[in-house]
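Consider the single chain below, provided in structure tokens and representing the form predicted alone.
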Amino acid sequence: MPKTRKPDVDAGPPTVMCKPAAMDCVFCRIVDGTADASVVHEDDRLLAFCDINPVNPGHLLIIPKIHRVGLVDLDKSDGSQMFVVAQRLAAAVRRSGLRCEAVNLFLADGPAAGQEVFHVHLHMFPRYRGDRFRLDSGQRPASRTDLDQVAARVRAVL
């Protein structure tokens, strides 16, 4: 099966790649070109490609080219650039003719959050009325007292 890597014309040669120690990571293999991916964006630091298990057609993953497990490991400029790229890709999906009435961005950081591939990645996926994806887990509104206590604990360690 041929690789379907088609980077942006302005991407230039990659300057940051996954290190050999991270090559057991499927995303690192995609960056390295030893695993297939349907690439929609590539620049010197980031890669975006179609999710192999899409929520809906147009579900994309945005990853740094250097192996980083989670948010704490992620270079701040790469993290912010991931959202810039997600914004650009969301607009492109809306213009593409794919069904897209709305967009979700999702990043799972750690096993308890549902992270399955331990290379930080941002999901961008189109949504539409009647699709099968659900975010509702039955959560209930918290009291202002509880919210104020949580806010105080977080502020205390900033």
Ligand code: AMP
Given for the second form:
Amino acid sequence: MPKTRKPDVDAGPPTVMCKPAAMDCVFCRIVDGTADASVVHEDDRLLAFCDINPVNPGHLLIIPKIHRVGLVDLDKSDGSQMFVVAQRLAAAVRRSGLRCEAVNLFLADGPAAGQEVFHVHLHMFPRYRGDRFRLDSGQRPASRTDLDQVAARVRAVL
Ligand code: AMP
Ligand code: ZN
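Can you swap the form predicted alone for the form predicted in complex with the named molecule?
To see the whole picture, the full complex is given below, headed by that same chain.
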């Protein structure tokens, strides 16, 4: 059952899971219990809760408990576990009775990608035909030459 986490005024100081520099981070405040969240999953490394502005009901965010801004500083094991949790939550949302014909996973890494909260998070949200979410960048097919050049540039620095 989803539960609402609320600050517990009787519980004394919360366990701080992040550096003091990150205490202005809303997701760190959710982790340490000083901000509300509707939690669906918690383990020793990760937390998952409902997005406050859902694309569709069932829109969840999966975050590391430790403050990490983006992919470059995200612990590899946390990154892979975020995907595992997203898979599990996607299956749960499909079973939940919420409208869910399909699922999108989305991660914005950097402002130009649309990142607004600078504590890395993986979105998992249900989709159905006719919903209002649109991701249309107007992309066009590239030539094999261009694709090979791009692939070579990436391979060169792996
Ligand atoms: P992004 O644009 O990928 O950085 O997405 C940030 C997401 O965090 C948005 O979808 C917001 O609706 C969501 N968000 C911001 N503050 C909260 C909060 N306090 N609780 C739950 N979701 C939040
Ligand atoms: Zn944070």
